[in-house]
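The data below hold one chain only, encoded as structure tokens and taken in the form predicted on its own.
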Amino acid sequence: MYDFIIIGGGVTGALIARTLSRYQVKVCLLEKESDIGNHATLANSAIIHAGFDPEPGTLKARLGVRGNAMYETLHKELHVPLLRTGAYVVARHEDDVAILNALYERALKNGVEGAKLLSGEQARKLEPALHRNSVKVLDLPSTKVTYPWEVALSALENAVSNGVEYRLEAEVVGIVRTDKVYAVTLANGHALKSKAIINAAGAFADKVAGMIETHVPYKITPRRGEYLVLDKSVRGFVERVLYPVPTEKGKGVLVVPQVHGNILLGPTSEFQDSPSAVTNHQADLSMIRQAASTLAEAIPFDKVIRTFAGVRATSSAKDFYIRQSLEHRGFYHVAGIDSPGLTAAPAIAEYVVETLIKQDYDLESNPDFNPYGMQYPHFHEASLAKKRQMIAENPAFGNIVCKCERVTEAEVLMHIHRPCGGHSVKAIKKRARAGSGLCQGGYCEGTVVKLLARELKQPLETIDYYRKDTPILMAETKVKR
């Protein structure tokens, strides 16, 4: 018996986890897929908003700001990574310049700290590549970037370090509540117990909740967006997220400086059946292309290495969807987190668990919990001196296995075995980054495999590109005779 089960191992649901392990409950996180964070959590813009863009008085304008805050928190306990960019909202001609005005209204009104307005000119001098048509910004300093998938892969470990459970490939497929107890049925015919259920399944999230729910206060419309991605060494191109005047559509097309040294352009925005579909269209990338060359000046798209997509959980509500279940105490629905929701994520879990949920039970403290998550060695960025220490400790590290990245065989080896280790060559890419740079993993790719397959004492045949069942190797082609 758990007193909570949280459904959903997005950076949401992870922090959720990583709050609740703060106090002397019994918690478990079910994630379907085979690794956390396969949706939107891992593509998304990956920007910690400022706050300038929310209805004042919503969810999203209170815990965006709040949660902009709390990230240098998770900075220093998590080490997850801040890229501290500050963003220009952009006014590309006059006619925008009145709603811009209206932008910096109400990021005053949302606390937004340090927004300021400049002129065209006055903004071109601190970023080159910015449009020369442009007449006016929004100056947004408190804008950040971090890496999502980290944040919730760090976020969760620290939960689990601190007595969470989670279980992948745990998809649910009921759930009845009885003499106040949930029984949560998985696709895997494991049945599990709970005294309270967290709803934190993204895009599907209205699903989950029409299993317990007479009515679901709430639809989620999946939203797609896909993007562009350039090479790192594209990396000062542009120094701050550039954004246009938002529409009625969202935040629009954007240039973001990643915290590994890419740029990512887009997203696009269009609304779709499927909850999951994540293809690419060329009608969209190309428009992308034309959108993101009204902001900044002769963009390199030569350095392109790849394209995604991914899928935003739109609500109906219009805001964020937090609250318990008008029919049933203890399932709490978290629902709607479309932009600003990364932003939002930490203040979204305390908002939960400190507002919500201690109105209903009474949490003792966890006298052991330890905020400090592990700090795992990046051996591209070490010293010569460091280097050849951490070689002579441990050879694995002068053996490198993506050069793109500069990713050694130690460094593979440790995500295998970290306490949330990846089982897959995409679960090592999101941890590693070995197969994230130029070649996309042409060069890395079947030595991952390799490693995978020897780490895991399975056959070279099992090992997983992504999701359960996709193997990237069918036959052997060369046998002797």
Ligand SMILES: Cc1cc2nc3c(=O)[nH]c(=O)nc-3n(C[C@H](O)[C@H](O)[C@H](O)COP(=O)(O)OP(=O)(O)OC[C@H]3O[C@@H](n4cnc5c(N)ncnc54)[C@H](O)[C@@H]3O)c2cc1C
Second form
Amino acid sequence: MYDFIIIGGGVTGALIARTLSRYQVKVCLLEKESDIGNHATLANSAIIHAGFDPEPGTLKARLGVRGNAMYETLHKELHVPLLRTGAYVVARHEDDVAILNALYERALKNGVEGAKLLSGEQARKLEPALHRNSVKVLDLPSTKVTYPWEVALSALENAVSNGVEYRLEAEVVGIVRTDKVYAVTLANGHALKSKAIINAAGAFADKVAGMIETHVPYKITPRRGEYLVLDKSVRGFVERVLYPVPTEKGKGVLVVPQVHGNILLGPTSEFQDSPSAVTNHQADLSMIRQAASTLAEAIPFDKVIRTFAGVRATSSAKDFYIRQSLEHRGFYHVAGIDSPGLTAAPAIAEYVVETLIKQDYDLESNPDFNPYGMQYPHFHEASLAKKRQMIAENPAFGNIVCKCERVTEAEVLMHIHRPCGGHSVKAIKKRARAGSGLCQGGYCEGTVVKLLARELKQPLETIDYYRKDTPILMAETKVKR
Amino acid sequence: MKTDLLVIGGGAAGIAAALEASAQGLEVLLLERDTQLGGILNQCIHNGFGLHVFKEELTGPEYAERFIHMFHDKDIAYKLNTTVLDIRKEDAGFVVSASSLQEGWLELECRAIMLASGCYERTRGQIQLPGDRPKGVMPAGSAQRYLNMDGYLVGKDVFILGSGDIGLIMARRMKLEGANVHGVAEIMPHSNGLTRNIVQCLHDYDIPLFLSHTVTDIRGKDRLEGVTIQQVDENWKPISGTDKHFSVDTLLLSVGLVPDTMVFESLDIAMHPVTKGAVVDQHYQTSIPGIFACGNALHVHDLVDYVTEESRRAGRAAARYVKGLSVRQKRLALNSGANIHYTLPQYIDTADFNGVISCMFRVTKKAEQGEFVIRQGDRIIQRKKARFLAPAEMEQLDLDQTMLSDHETPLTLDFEVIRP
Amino acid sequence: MKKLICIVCPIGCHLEIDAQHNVTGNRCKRGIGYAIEEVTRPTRMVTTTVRLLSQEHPRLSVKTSKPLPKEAIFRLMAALESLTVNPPVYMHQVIMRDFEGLGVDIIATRTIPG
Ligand SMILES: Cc1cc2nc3c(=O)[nH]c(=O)nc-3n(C[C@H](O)[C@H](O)[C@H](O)COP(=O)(O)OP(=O)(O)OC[C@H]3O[C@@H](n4cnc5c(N)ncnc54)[C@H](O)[C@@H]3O)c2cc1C
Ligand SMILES: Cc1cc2nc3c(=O)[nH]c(=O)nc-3n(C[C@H](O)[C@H](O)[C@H](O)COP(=O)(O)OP(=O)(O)OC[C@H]3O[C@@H](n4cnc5c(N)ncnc54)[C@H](O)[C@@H]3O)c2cc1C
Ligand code: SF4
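Next block: the form predicted in complex with the ligand, after the form predicted on its own:
What follows is the entire complex, opening with the chain shown before.
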């Protein structure tokens, strides 16, 4: 019997798990995919927004601004990467200026630090790639960029080291409540019991809620966003996040420097029926090229190495919907977590645990709680002396597996065997970055498959690309005896 | 100890350059990241190699082995399993950082560098194919390595995008090993592969080739389930109503190779927008004196014989540089004119002409007949008629010093199509 | 008149052959032999792999010692499926002799030390 079951292993669920691990409670996080953070947390703009656009007084505004500040602590404790880029919101014609001025007022009301207005000219001096039509710019220095997927991973891993359990490939298909106890059924037939449930299922939150609520107080309409990724050789093309002045459709197509040196262009914004389809459309990709070209000059489109798409959990509630069920005590909705959900996630976790849960449960502090996450070295970033020392201690640091991203065998092994280790090619790509460079795994994929097979003591043809039953090597030849 | 020439990569190019530089008396060290020498040739088990160099037709491994023998006979220093990561310029040369399992981190000093690191394959992301992103879409060369080196098929029902040689060769290979190859689509109105490969790899096995077609949709959640191809108009825009669907578990991409110049990252070397390799003069010297490049790391070749010949010339040129015989003073541009995709070299070092220059180039379109013309200003200084020209095939034209009218006026190479 | 593309070498000459086996379009005389054979009894070189008992090199590349009649290609592939070779192997070592009595051997195309 658990005290809390968290449904959903995105950044929201993972940070709630970590916050709960500060207390003496038995927690289990359930994630339906073969790895954590595979949905919105994997595919987004990676921005820790300053908090300039949510309407003052909303949870989005409050938790957004608080979350932004909390990332500094996460950076220290969990070593999540943080790029303090700052951002420009750009008015590209006179009509935009009034909106920009209003946004500035809103930023002040929301308590955004350091917000100020600049002329187009002033801004272009600091950000030369900015489009020459830019007339006025809202400077938001507190904007940052992180690697969202790693935030979820390190939060969950820290939670696990503080006693939280988690299960992958654990899709919740049924919830019933009898005698104040929830019974959760998984797709594989297993059943788990818990005193309370936290629904952090992202774009699937209304489906999960519908398993128990007779009336689900919100409806989620999935909204797809597509992106182009520029190779890291473009590092420095822009230093700051560039936003156009937002419209009623959302924040628009942005230019976003990433922690590993790449630049993201996107996202688009299209409603769709499926909460999981991450299809790229030719029309969307062309639209990104066109829209981004009105924000920055001479974007090196020949450096595109990848496209992807993510799905926002846009809800009918407009704001985040974070509250206890009106029908079922101990069932907490953490729903409608679309943008700025990543930014707000640490504050959402704090709010859920410290404000909502504490109203109903007596939580006793966990005296053994260790806020510090493991630190996994990046060989390539180490100094020469340090590199030599690392190799002396472990010669596998000398073996370069991925040449594009300069990832060593020692790092791959570490990311296979860490507490929340990766057991598929893409799971390693996300943890160790092997295969995320220019050749997109063309060279190292085979090596990673072999290392996984060796370390997991599995035959080559069982090593999956990502999801269950997606082997890269489908059939061995010359096996007829 | 300071090496005269450090060669990065032990494929056809690196071996040929090392052999030649060593024959000229240089102290050479070759670094190769793989467990064996030979590079891409090891996985190219088909034949079609060596006709120019050995006057006989060899498979990739045979061609490689002949050169590896010569290489070992000369006792040239080399290290396997050693990846070069960075190059630093120092006063009297360069320091190359490399790393290996056996020897750990290495900082190697040298007077000159030969980049012979081959190429990598363009990926799905680089050509921005729309659709779902399931497992089962991969570059054809990766599939070739899995099949020929590791002994695994990556799929059983295959479609191939791009009619470059790797795609064609893989169509036949997968078919021979029991996969069902549904077809090959090519966005251009003509194939990019060698004609003989169209015949031997597609016609022989009744594999359809869809010219002026491209993949416009990819479907499948976890695994690839199917692809849609569509005909394209002259602007490469898909024509609606021309959709064809194929239920396949694998889409192989043979959509181009790109020179691998990653180790140049921290240097400021001038790169060519078309070849994606370094800009060089006839000595294969890049914009940084002492750094040379050859083989697929410089521009993508379809024949290994040309790689070998080019790399020998590059090796000799590097030797002249190390011996102080070649001091670059003046570079004259050789521009790509009408119907020319690119030329190599792009510059001519007029201060040190050193014999006949073999200009390599590619045309931009297919033609039955035509003439290559090099002009300096208005004056024609070299011309040659040619037949059966295609962008996939590299052409060559010799140029010697006496042809130049002066050392100031840039040269332009044009390809003039002759209508029958 | 039949149009063919010569595949003897990578140049790929565009050949024409008439009923009397007169060949045109060839850049060298090997093109003539190819055209005549192609309309009478087509053959192809086959390059493939066989299983090798080696950790580092699980497959050995091989080829036919000379072109094989086209219709025999898949039978050869089937025959090679159950073949296993032990290192060391030397380049041009015969792996399978005289396939189906056609006078074609299967030979290794590289050396793999023991
Ligand atoms: C295109 C786009 C751009 C964005 N840009 C930004 C940005 O720049 N800054 C920002 O702050 N925010 C941004 N966001 C929002 C942010 O990414 C999300 O708010 C955040 O990632 C949500 O995390 P989550 O954990 O709530 O949801 P998710 O990451 O989607 O996680 C939900 C998890 O629940 C699991 N699950 C669902 N159903 C079940 C079930 N039945 N059983 C078990 N598990 C289940 C899913 O598999 C999934 O892993 C963006 C979002 C998108 C899509
Ligand atoms: C699939 C395919 C089919 C072909 N078919 C034919 C054909 O039928 N006939 C023909 O004549 N030609 C053919 N070619 C062309 C020809 O074989 C190649 O162009 C030639 O072999 C390339 O030689 P290279 O040395 O430039 O590159 P490679 O052989 O790729 O060698 C580069 C070497 O550098 C190493 N390297 C790279 N980076 C580093 C680093 N940082 N540190 C250390 N080492 C490094 C690599 O591991 C590799 O071994 C084909 C090519 C391909 C790809
Ligand atoms: S005719 Fe001669 S030159 Fe022409 S393709 Fe045949 S073998 Fe080559």
